[in-house]
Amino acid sequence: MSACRDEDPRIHGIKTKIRVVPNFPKPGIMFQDITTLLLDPKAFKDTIDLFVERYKGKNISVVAGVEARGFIFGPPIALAIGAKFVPLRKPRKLPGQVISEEYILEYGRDCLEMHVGAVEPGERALVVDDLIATGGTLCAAMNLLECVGAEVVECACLIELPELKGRGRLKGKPLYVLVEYQ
């Protein structure tokens, strides 16, 4: 599902606030710059607000940011909807005990990391990222998650680019975007 669809009239000034950098952080990548987003307030706020009414009343227990840009959006969606916060971390980045999982980005591999205990079997969580692309992060995160037995209600991204073809990687998961971008 895709808020864009919606016809929101918050949708489009968020939309107008990414800027994409071509050839960043490789050649033939179009980067999807969510800075200049950042540093409009009412944008940052419509872009949290438009997730949390979404998501309040949803019984979500845990939202899990995907390192490092879900980590801007998850723990604000988390504390307006009463779940914990759970960062899904790039490797050797947690003290402690961990499970991991590898996978493959659009241009080269990477790795998640939880905290072993963060997370119960059977808590509903939400998985926040900033972009989907391939699917390969949010795959590898429901993986960890649902490895110690949470359920995983849904993804959450501010932006997807659908002609990579990410949302038919996710396993039969809904996906809530706010922005696509061809």
Given for the second form:
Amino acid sequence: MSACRDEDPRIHGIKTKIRVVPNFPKPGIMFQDITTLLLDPKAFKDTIDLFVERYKGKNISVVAGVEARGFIFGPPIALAIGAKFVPLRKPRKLPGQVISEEYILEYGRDCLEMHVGAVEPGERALVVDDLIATGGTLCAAMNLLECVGAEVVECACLIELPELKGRGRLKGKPLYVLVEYQ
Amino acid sequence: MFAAENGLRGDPRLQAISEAIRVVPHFPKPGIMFQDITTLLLDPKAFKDTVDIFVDRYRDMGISVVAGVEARGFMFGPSIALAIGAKFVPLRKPRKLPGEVISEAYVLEYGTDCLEMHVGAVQPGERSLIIDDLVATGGTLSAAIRLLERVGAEVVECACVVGLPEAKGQRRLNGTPLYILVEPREIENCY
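Now the other one: the form predicted in complex with the partner chain, given that the block above is the form predicted alone.
Entire complex below, previous chain first.
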């Protein structure tokens, strides 16, 4: 589901604040830079408000954010809905005992980690990242949460790249995005 | 300067915040007592109180920029920025920011590292706050201060949740005031 299809009046302002940087990190990639959105307090607040309005009152007790840009959007959402924030990090960053989930990149593999004990069985969780491309990272995030017995209610991103079909890689779980980049 | 010495002595929120921070011995290497703030983030009330204390301090200071140091500064900075109506500027490790950047090197125990900021994110004359989870030697924060001052911003204060013993007694970093919520609960000799 995309908020842009609902035509919320705040969406246009958000979309125009996202800067596209060509050929980063390598030729052919049109990088979606959300840092320019963060420079506009109203647009940044609108972004958070859209997510909070959707998830408040849904008994979500965990917001898991993917390092590092998920750390920018996840905590404000968590605070506003009264949930805890759980960072999902690259290897060897979290100091305590962790569980790990490997995932495939275009070339090679990477790994996401979560602290043991951060999430309890039965908790209802949201996964937040700035963008979904192929869905590999979000899928790994979902696996971590489900591994400890949590229920992933939805994945939430600012931006979707629909051509990469990441939406279909979320094990049947719903995806909510604010804008699509074609 | 610690919050308890600056108007918040006896504030029950500070004790809860301190107790919510987990100490992990010998991470990332032997002898280091790592201050793990992820357990604070698992406590919605303590996390909210942390943000509220910073917001109450900074909301009327005319601050238009909150700069957060990657990655744990990202967990606290944006919420403060949103509440005080400031923009949030991420200060990142090299090659993460996609646009044109300025860089500032800083010294580690072994070798150097580098912090980057997007060109154009901050305008001359803007009043800014720098936020990170923890301050130890102050090397990273000093690099952050230099980045902001290089583009003509004024750094009003550096704010951290935890201040290690090395930071104790330091009211300023290179002339910039330092504000710290709590000190580590256990200051044990590990050697």
